[in-house]
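Given as structure tokens, the chain that follows is alone and in the form predicted on its own.
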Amino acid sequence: MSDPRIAGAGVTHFGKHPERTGRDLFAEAGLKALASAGIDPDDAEALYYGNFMGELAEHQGHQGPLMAEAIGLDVPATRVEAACASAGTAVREAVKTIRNGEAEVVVVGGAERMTNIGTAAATDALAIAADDLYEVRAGMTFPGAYALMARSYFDQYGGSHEDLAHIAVKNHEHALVNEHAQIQKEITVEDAIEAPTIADPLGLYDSCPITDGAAAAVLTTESYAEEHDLDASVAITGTGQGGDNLALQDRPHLAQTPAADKAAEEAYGDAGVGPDDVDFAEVHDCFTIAEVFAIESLGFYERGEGIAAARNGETTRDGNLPVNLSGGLKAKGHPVGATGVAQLATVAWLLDGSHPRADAVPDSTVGVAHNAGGTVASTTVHVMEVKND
């Protein structure tokens, strides 16, 4: 069973290009992959695609042989749909399609399109992630239901808006550097806490915003980069998927991610390492206490400690273990169907030092991608290793 090696990723801008198409933007970080790889296209045998809303923001569906067709793909193409997760559950397919023998060279990305149906439209059309029955028809908003879990957290293990303020002042300043990058702007924890209130206790700079674009990554297995000689150091080690009920009425308990904690779990015994073999993290920060649940359900915290990580400038980028270096999806941008294949890009640059912000973290070898669907419903996490062979 061979690891598959990242040959090469593109990304575009994260952000309002309303006038954009989703084929135009995937197609954009696409070819970025495949020139970056420096593969020939023929090569490539399989796409998975991740995309959430397409049929509400584009009134277009069965895209994926239309986006194999966008980067001049003659392959078998693949939807993947799993919420905010839809890009990391794609990922997942393509590592296994290569561990199980079935191709060599895979294409995986995603793209989304939010902008050019407006803030309402976008909102209304992120909601049907939650249960439709019984969450969306009374009303809940996915800002709405991540201000419930941050209210269950506070309750339950302490913590204050002062808290999730210090998260977004971090991922906005890692964000200053990163050209992909919807918001470069720095902010202190003064101007996220006096910010306007979306959903008590979360405020405009909790939450990520509504952004488009694309990323896509080239899959090879070892034995192809090197009989074709690929820079091609990176390697996903480690795959995990956990699930939880939809609907968070069904669930025990609202502070915490049991399906992060399943997916982390398969992902580190498939890899063979642990929570403290890891140098650096990107991780699902859709809003600010979304970070605190996933830096816990990954092992680095205990639970109820996680919320003061950043305070205490343990994630930031000079901290111990940085995590968002790109700035994660609140500073970023969060175009829902690329942000794990976004997430995997950039693991993968800070790995191999190609990152503006590999400086932070210049002697690693082990990072950790991870996405999640909903309110932590689906969640993929990836660990990527170097490999110097």
Contents of the next structure:
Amino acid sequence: MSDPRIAGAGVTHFGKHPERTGRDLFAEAGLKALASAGIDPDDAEALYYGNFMGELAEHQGHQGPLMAEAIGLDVPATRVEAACASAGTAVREAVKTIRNGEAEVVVVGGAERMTNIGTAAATDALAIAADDLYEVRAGMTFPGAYALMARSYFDQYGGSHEDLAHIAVKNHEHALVNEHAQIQKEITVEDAIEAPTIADPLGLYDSCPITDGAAAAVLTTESYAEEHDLDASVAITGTGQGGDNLALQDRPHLAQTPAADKAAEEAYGDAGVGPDDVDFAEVHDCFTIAEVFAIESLGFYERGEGIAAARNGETTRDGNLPVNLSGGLKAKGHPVGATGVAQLATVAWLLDGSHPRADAVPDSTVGVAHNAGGTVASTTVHVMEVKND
Amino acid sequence: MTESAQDGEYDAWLDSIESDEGYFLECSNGHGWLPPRRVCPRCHDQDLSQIDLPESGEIASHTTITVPTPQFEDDAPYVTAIVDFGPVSVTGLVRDVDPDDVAIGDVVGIDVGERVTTGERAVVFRPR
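Same protein, different form: I have the form predicted on its own, so give me the form predicted in complex with its partner chain.
Zooming out: every chain and molecule, the one shown earlier first.
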């Protein structure tokens, strides 16, 4: 069994590009990935593609073959949908395909066009990742769902909106040098606390923006990389996925994300590493509180202790365990179906030294990507390591 | 959804709440769920019994939503809460109380109300 190597990756600018079609966004990212991999496109054998709201935003289903065509490939192409974890789940399918020996070169990616339909319609489209009968019809929005989880966390473990503000400040600061990021703007704790409320206790700066964008990566086997003299030093050594009840009301705890616990345990076991071995992480901070759940589920913090990590400077770029050096979803942006692959690309670039924030993690060898769907009813975790052979 | 068919067991459950005969489904191991369910997702038990929903429950968490979806545009700001009825929890809209006064642990009763924007039915909670 060969751990897939990341031969190349590409992302578009994440931001407001309402006039750009999904197929054009993905073509840019996919062609960048293929070019950076230096692989003959004829060698690609499959495409796994993440997308969540294509039917609602572009009236476009059946996007797999459309996106393969957009990057010039004639391969079996499969769209994977797991809400905001669509691309992470696509990565997992690509990893399994390569490990199973069914393909030597696989393209994985994702795209989302969101701003063309406006904030209200995008909020509506995002809400369908929740339980329609029992949550959406009770007025649940995604900020609303995470607000319920945040209030429960504060009630059970303590913490405050000010703690969450430090997470927003950190991720905005991290994004300042990321030219792909939607928001490159420094903010203060006061800015975040005083921002308009969306769903209390969460405000505007607790929430990631609505984003258009795409990401792609080319995965290959160790032997293919050697034969073709590819620069592919980063391997995906662990993959994990966990699930949970779709509706929050059906879960025993509102302030824990067991799907992510399960995904992390599986991915760590697969890679043969533990939380202490991880040098940095890209996690799914669709809302500031989501970063807290992520770093607790990934085993970096005990329950109830992740809330203070950013405030204490432990997850900042000069901290012991930098989290979301890209700016995270919060500042980099969150084109839903692309996010999991954008995280993969970020971790690979941080490990190989080519990311603008790589100076924060020199000599790092292990990075983790955590991609969550809905209120963490789907989660993937991928462990990536530098291989110097 | 005004011209579409009803949602089977869900609308029947709303009817039961509306007529003060609310229920939930419970497996042999005491796990509670709302319909439709054919199997307990926690223990695989398919022997689900219809149990009377307690008259009141406690707010487990709540939020005042100020940025709604278009279907709740005229409802906003509104309070959405998850209420713990023991073996089962239910999500709904909290009515008849100032949003600033809603707190975890508050005791509420369940009813069916109308959404302001669309007039569609929704689960509502009121202080007891």
